[in-house]
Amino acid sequence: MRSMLKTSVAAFAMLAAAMGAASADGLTGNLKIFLDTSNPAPRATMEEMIAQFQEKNPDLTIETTVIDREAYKTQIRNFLTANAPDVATWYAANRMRPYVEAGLFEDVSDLWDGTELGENLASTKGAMTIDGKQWGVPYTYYQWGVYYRKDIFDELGLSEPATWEEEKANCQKIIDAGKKCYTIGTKFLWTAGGWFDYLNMRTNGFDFHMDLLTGKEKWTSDKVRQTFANWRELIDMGAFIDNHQTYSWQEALPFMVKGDAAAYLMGNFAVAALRDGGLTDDQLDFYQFVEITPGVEKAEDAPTDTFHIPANAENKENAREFLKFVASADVQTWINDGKHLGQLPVNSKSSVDQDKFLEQGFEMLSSNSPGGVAQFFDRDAPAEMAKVAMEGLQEFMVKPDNLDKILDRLDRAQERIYK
């Protein structure tokens, strides 16, 4: 950790001159920042980035508070309402909507409209827009897909699948070899949401999926039932590890590291953990989730993490300068490289680190996701509906015969929540 910090500070020093145009020199007063980046690597990256902003503004007093990510989700409304920070991390699209509609996030359209920064962030503008206005800036996004043990595939004579039939055929050979096809930990529910995202978008398309998550389609519809029928094919094969409902996503990693499971449908943030577990890049590879319904354009999950200015912030101009700094091209390149967040920069003028997973993700999202880009199940659906639905998804994976009860329950919840 110590050597990484020294390297990072040195890198920042070399970039300081180039960053001058992206950040404001000579700010004074205070800046209070709340972060949900509680995992070690994201926390270190954010703290180093803030230190660089401090270096550029030595007369600015910066106070940083890091809150556990799960606790942050339950506390955000309270701290936005009373004793608000000047800057807070959160998420794009529907996850920010409750705070926009409650008047708790500041309109920052001035950072986007007719500015070079807005032009460079154009690909993420839709995710930051509600009612024609922008309510924050993104600082990272990342691909989801199937990360797999290439050495196991090679041993079994398997190639990357492109269709649902090929996916199932590969899975059967993996099971026949005494392994599970997929590891997953559904203890905190959201990983099951990732599976549903892909199965539904590949079965019924992006538009239907988004309509379902926003209350415009019924969970008991035939289209949704087909998605669950496809999912059940894998469940009935025994494709997933046993007792997954007792594991967090991190606790499910050893099944893949030890070779007891061949793949993990997950975000790119899992790569660092898999490498830390001892897997080399020769053992790991990545493929885009396969086609299920022919002709349905591929859409991807690419969750976007964001910075916002609370409406009740006391130091909004300092906060605006910080947001511009975070989203600038050079900062975006650095914080998202393979040694730090290991994700994709949101600024089109940034460069992508020479990391095979980042390069594959950038290529996939740039040129092979014509169907659209989703934020993720619990970001695209309202929080209350997402919780109820993901509980149902986890239940289905454990007790698939309960499907009718689950779908009826979700329809009732939908009627209540969207009334």
Contents of the next structure:
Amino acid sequence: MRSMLKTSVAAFAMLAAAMGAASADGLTGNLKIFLDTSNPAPRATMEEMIAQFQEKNPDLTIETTVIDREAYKTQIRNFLTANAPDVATWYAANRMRPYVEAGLFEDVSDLWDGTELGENLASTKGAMTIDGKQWGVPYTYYQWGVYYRKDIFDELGLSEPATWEEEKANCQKIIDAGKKCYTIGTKFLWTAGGWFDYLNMRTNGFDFHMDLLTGKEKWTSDKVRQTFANWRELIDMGAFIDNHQTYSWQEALPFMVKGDAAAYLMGNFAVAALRDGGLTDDQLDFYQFVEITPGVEKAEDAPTDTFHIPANAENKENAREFLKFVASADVQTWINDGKHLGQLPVNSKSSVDQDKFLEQGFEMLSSNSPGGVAQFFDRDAPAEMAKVAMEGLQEFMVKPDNLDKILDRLDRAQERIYK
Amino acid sequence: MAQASVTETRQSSWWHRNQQQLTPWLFLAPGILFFLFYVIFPIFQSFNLSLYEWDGLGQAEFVGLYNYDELYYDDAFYTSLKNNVIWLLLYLLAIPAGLFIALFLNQTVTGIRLYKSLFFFPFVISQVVVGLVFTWFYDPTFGILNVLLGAVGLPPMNVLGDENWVTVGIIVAGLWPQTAYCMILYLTGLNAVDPEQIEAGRLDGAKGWRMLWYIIVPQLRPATFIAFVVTIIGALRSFDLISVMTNGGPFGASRVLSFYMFEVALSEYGFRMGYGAAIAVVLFLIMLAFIAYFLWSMYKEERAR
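Having seen the form predicted on its own, please provide the structure of the form predicted in complex with its partner chain.
Full assembly next; the chain just shown is listed first.
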């Protein structure tokens, strides 16, 4: 039976090769997939994508488990060591480092080296590389930037700013009109990390920012203090909504929807939520975070979500085929379009959907981000440092006078964490 | 007949002689085994783990008392410890509050059962729901608390966003179900109060507070003891409310030891199992002090009988 199966697979593979079809055709056996895409739209997209893969491989038994996105972050440690799936979602850069170092992710450099796929994914190769090897493939990423209420800007006679002075001048007019410039909810801390990413990358540049997050620069340095001084200008103006420490990022949305705040520094996923809140595309627009120190090359945050093969997986060949399928140009085009994930495809042969935010984001990341592309504060810094630092950032936003205390604390934490 | 008696003596030899002593142990055996394996053994495991530095994935590295040394210099640890003490003290308010509600409800009026169940209701609701309800209640922009404060001419406040108020705010939310729990304990206790003693007290001229303090409360001692135990344990276990209402924030001001331990070792950003275990050991020692006291006072009571 077994040999018969083997021969039939071989025959089928030959047939497939002869027909010039994709090599993914006709997989057999099992494929166990764990997903953290528990929000409605991503979940439906993933299920649709897996159904397509199933259709191409009718003899493959696919078992999909969707785990709540937050719970997944703690469960991954358990299931990678015991009872590993064949494919699991995760995040790029430093966020995957603990699992790579513990030998829990499979080295998939063979998918990258010298292959067409590797060439097409070149833009995210750096984020997937640790110790010179690649440990997974990306399936989506998205831009960060300032989403603002165009109707409010028009009403107050403002235009998209390009420099720090213009940004502050705009903000002053918004405040004079009795509104807040930016909404933000820092209860879960990472939103403050986004602000720091941009302020520090614009004040001191991408390389300095990365050195700081990887422990090569000190938090008490004058350069970091300059970043905080810039931030403080906004805080002292009253640019941010009050009581932001009590809100999650979703709870901060109504301020913008109701027009009490004019803009939101966020990832592109906020667009769907703002549209759901009742804002039309005429009311909403996007601009790249402004220049602060003239001459510093602009760099952007673009967090990348990824697929990995656990080292303990049982069906690694099937998993590799699945990874190739996910990252292929066609699949990348449709899963990232406005009807599905509403984000940017990672494959350079894919096309970006007709959506003004995706188009602007794609344009910005491909041609207007010469400094580099960062993942995000809590993905570039080690988890422990990110936690301590983001707590400090939140404290600074509420009590800017505590800055010295906060920076000393971060310095101490840094000495302990990066040994 | 003779054959039977021979077997009987053979069978009865050891088992029969010790049956009386063995049977309880046999019945207890499964319980004891599970208790040893799931409670006692992990305690020693935690002690051991607290001497290591381990990310939960790779190799554990022996570091001696380093984790404890670090605790000593950790501001966040002291914040958590301080909050634990505040929790222990303020949470005890549930006992007198429960007693007074129980006294108030301990009367025969039509529909009293309905009122009793309504008062008991918060204890039935999940802590997560209690947390959410109070979060909305405290919401600085839309919450009813600021509407009420405004109505009496007080300035608005952001309870959960202010590092000085946040712990108190969460405890108030926790007191709501805990008071209901103490109330039910006292209601049962009040059923057992001896009417003759009340009668005697009344003849001797006891009334109001004196009656309560000298006649009723002493008779409620068993209920008070249980209420005390569950409240102390509830205060030390306070985790879900903090997780739901503030997630430890703002900037870590509402953390308690159990929450800090979770954050350090098990949460999204936590990879420090050894450090988490060290916090767990400290928490265990605090609990041990209370447990020892409870056991001691129970032992004393048994002896007095």
